[in-house]
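There is one chain below, alone, in structure tokens, taken in the form predicted on its own.
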Amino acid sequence: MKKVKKAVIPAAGLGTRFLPITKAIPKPMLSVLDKPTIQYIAEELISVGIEDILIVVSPGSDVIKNHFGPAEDLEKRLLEDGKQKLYEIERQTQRFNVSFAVQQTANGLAGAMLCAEEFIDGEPFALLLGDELIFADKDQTPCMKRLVDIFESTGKSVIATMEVFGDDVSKYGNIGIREEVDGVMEVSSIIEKPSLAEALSNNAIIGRYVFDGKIIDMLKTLTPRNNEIYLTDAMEVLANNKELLASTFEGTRYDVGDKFGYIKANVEYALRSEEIGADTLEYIKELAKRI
């Protein structure tokens, strides 16, 4: 069966809901706790054993590439001053194989897989959207772990899935479901953002896939819709073959993308951290105290 060995992460889109500051900061650059969203998310690859990342960046788009890159004087002035934790810290940044590939168009997700098409090379990758953080206790199996583990044993393409309800309903795409054994379900169809009546379950379709290397071909074939190839249609071609799994996960969703997810997620962080989350928790204490 083949292995996931390769992901692509893209990160070229405009992050207007979070101008100004996203007009000179890629919104994947924007940081929950101390580090930003997209390291989390390459942590999360790694943690899985997948090490081959590529990010999908829009024209100009260097502080990505900087984060990642090494940062000479920056070192060399940590050493001097004896922050040996600093460095380390630092040195973290680089330990990932990262490469870049460059989206010129803004014509969404499936456009930036497309620039993808190179580096993927026939092969099965993980897809992870860089407004998304799942976090996974010790004892929970992360969400992408579980999504490779369905792959390599069924060698069906298989996406993550949330139950949601009421007006959440028409915020994502919407599967439809066959069956379901162990929390894996096989997906009929798929229908993007519906409204309630429109609903084919309460299943979600969040930003984390493992696709079999073939849907790139897909992609190509696709009528584009409103100048834009959408890849819920290549979706919906995988599913009308039953050749589409989706899975729940264990672990806490943080919608990095909405501001209010976003404040959630850097609560949530900052109540784990070792160096900071006892303040927290009584801050919010004494927060709620006030108001």
Ligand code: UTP
The other form holds:
Amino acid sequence: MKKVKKAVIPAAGLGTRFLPITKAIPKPMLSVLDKPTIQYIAEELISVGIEDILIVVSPGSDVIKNHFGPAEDLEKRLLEDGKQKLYEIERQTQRFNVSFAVQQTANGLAGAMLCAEEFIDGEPFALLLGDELIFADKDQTPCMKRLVDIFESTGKSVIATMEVFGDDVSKYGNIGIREEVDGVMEVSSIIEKPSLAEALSNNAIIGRYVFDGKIIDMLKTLTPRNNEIYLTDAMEVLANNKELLASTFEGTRYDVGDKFGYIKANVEYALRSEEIGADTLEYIKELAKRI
Ligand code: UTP
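And the form predicted together with the ligand, for comparison with the form predicted on its own?
Then the entire complex follows, led off by the chain already shown.
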């Protein structure tokens, strides 16, 4: 059975919901505590044994490359100053096997995936949106591990979903389910941001996927709508062919590309932090009394 060895992280969007910071800083570089979102995502990949990572960036955006690249002067200075722990933290940013592709125009997620064609080379790959974090506790199965396990045992593309209710249903792609066995759903259809009445189920698509490499050829055959090709259109074809599975994930998802999601991620990661968790908790309790 095919193994998942590669991952693509699209990071070339305009990030308009987060202007003005995203004018010069790509959204996946927004920091949750002291680390950019995209580094958490690279760590998530390493933890499931996927080491070959391609990041799709916008033209002229060197910030992400610089983050994962060498910093000789900084390292020298940290060592000279005896700041061994900080030196190690800095070195951690260089342990990933990352390469880059440029998306000339931000023409959507499918456009970013097409920029990864050469890297993917017909092989299965994980796709992780650069502005979503998924935290799993020690006793939970990490989302990517679950997806990789399902792909490697069935050979079918698989997407992560979460349960949504009420108005939230209309914020996400929504799936219809043909059947479900042991928590693995076979997707029958996909609808983008449906009204509550149109929704096919309570399962919303989130930013973690594992695809068979042939999805790239499928994207190329699609007719653009509003000058854009849509990943969901390719997923619909897979669903019609009974080649698309879905699974909910264990853990907590943070949409760091949304202002409220960003605040929630920072507060919750701060609460989990050994360094400032206790102080943060005390502060939140004291703040709650004042407001
Ligand atoms: P979003 O759907 O959040 O779009 O992208 P966006 O353009 O970044 O942000 P808003 O909606 O204008 O605020 C989800 C992920 O896909 C990447 C983004 O960088 C983000 O990680 N993306 C999006 C691309 O790489 N290229 C694109 O053309 C669009």
